[in-house]
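One chain comes next, on its own, written out as structure tokens in the form predicted on its own.
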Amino acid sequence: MKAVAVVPSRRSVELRQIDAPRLDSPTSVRMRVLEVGVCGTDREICAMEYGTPPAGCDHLVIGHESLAEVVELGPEVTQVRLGDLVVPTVRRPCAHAHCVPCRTGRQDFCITGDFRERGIKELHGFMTEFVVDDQRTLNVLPHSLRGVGVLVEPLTIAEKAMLQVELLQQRLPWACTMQPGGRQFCHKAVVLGAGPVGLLGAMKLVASGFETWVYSRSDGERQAIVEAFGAHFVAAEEVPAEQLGRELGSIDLIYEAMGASQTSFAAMGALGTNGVFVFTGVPGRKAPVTVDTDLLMRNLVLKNQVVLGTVNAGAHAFAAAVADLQHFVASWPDVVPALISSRHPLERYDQLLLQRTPGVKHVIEVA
């Protein structure tokens, strides 16, 4: 079968023929891959910045944002059925007995660093025709999400972040007060970045009752999407990040989704009292940046602020993403599909992985 793989020893990205996988345990499931989303992680792996093939293999099949259809079941499979639409999780637990997170199904909090990730680290990914995985890794979607189900995995980033924010904010009265005539906005959130992770995060915040602003460079397409689901757009060229607080008032939550440290730390200075700042991006290795550490430290202490970093996602976040994606589609039926700017056949992988293509989210259509 066909697969897109990186070959680190040759520093190449190739469409190659590999053996089709077979069921390897009583609880394994064979799936036909339908779509694979392309993200910055894939492009960085193709640029040879990181990415580790499985042991004894010279290549790594990439792709971790997937949507697949179940086509074959092991004899002891009970959690999925033939024909189900599924999204597999990405990270798999380490083997160490002392790693409590991995032993309790929370490998997204692995403490050893010896986890494996499909399409990223020591496990082949989903940019191929068929894959096999254990039933425990699969998250079932309703068929009504067939057209947008590939967005589940990137949405889990926001879902995991918000699950943690909800736990953290039990430290103070946080819920909005119900007013006559229905719920009104009582908290403000700013999303840094208007890529797929940022836009999906903004949708989650709007759906959670936050008055939400998306802060990004001017882009007509993205601004239209932002405004269509009830958020506001702030052009970075017009408002410096450190002035966001002056422009918007007290900001309760800043959700970073751009991977730009200079802008992010400048925006952190605008975070309000009792606020939470969530980092989801990983900046590249660049020159050092200047940060007003005295201001940040004073604010963290005197304003009871929290800074949170989050990566990957577990089963709870996947379940929340499936439920919320259904809610998004019901609320904004024309907006959610617009996040997917284009679909391309597997053979055109190089256009998406090795070049910068305008748009929000690009998808490789396998089947």
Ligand code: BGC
Given for the second form:
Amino acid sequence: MKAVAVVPSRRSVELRQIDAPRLDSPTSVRMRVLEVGVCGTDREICAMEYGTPPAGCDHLVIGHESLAEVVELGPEVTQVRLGDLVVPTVRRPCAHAHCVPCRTGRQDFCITGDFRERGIKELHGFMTEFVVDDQRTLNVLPHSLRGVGVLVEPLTIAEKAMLQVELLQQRLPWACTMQPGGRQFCHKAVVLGAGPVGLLGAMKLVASGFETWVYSRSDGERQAIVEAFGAHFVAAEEVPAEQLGRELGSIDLIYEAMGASQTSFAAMGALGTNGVFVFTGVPGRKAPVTVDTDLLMRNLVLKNQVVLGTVNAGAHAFAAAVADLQHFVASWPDVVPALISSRHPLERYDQLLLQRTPGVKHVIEVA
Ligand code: BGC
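Next up, can you give the form predicted together with beta-D-glucopyranose of this protein, since the form predicted on its own came first?
Every chain and every other molecule in the complex is listed next, the one we just looked at coming first.
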């Protein structure tokens, strides 16, 4: 079968023929891959910045944002059925007995760093025709999500973040006072960046009752998407990040999804009282930048602020993403599909992985 693979020893990205996987345990499941989303992580792996093939293998099949259909079941599978639409999680636990998160199914908080990730670190990914995984890793989707289910994995980033923000904000009376007969905006959120992670995060915030602004370089297509789901757009050319607070008033939550440290720390200075700043982006290592540490430290203490970093996502976040994606589609039926700018056959991998294509989310259509 065909697979898109990175070969680090040759510094190349290739369409290869590989053996189709077989069921490897009584609880394993064989799936036909339907779609795979392309993200910045994939492009960085293809630029040889990181990415590790499985032990003893010269290549890594990439792709971690997937949507698949169940085609074969091991004899002891009880959690999925033939024909189910599924999204597998990305990270697999490390083997260390003392890693409590991995031993309790929370490998997204692995403490040893020896976790593996499909399509990223030591496990093949989904940019191929068939894959096998244990039933425990699979999240079942309703068939109504066939057209947008590939967005589940990038949405899990926001879901994990928001589950943590809710826990953190139990430190104070944070709930909104409800007006009789309706929901009232009482929290203000700013999303930094209008890529897929930013836009899905902004949808989650709007759906959770936040008055939401998306801060990004001017871009008509993205601004239209943002406004169509009830958020506001702030053009970075017009408002410097450090002035976001002056422009918008006290900000309760900043959700960073741009991977640019200088802008992010400038925006952090605009975070309001009792606010939470969430980092989800992974910046490249560039020259050091200047940050007003006195301002940030004063604010953190005098305004009871929290700074949170979050990576990967566990089972709860996947379940929440499946539920929320249905809710988003019901609320904004034309907007959610518009996040997927284009679909391409596997053979066109090089255009998406090695070049910059304008648009929001690009998807490889395998079947
Ligand atoms: C994926 C996460 C993964 C992270 C770091 C992201 O693109 O969505 O699942 O943990 O990269 O490898």
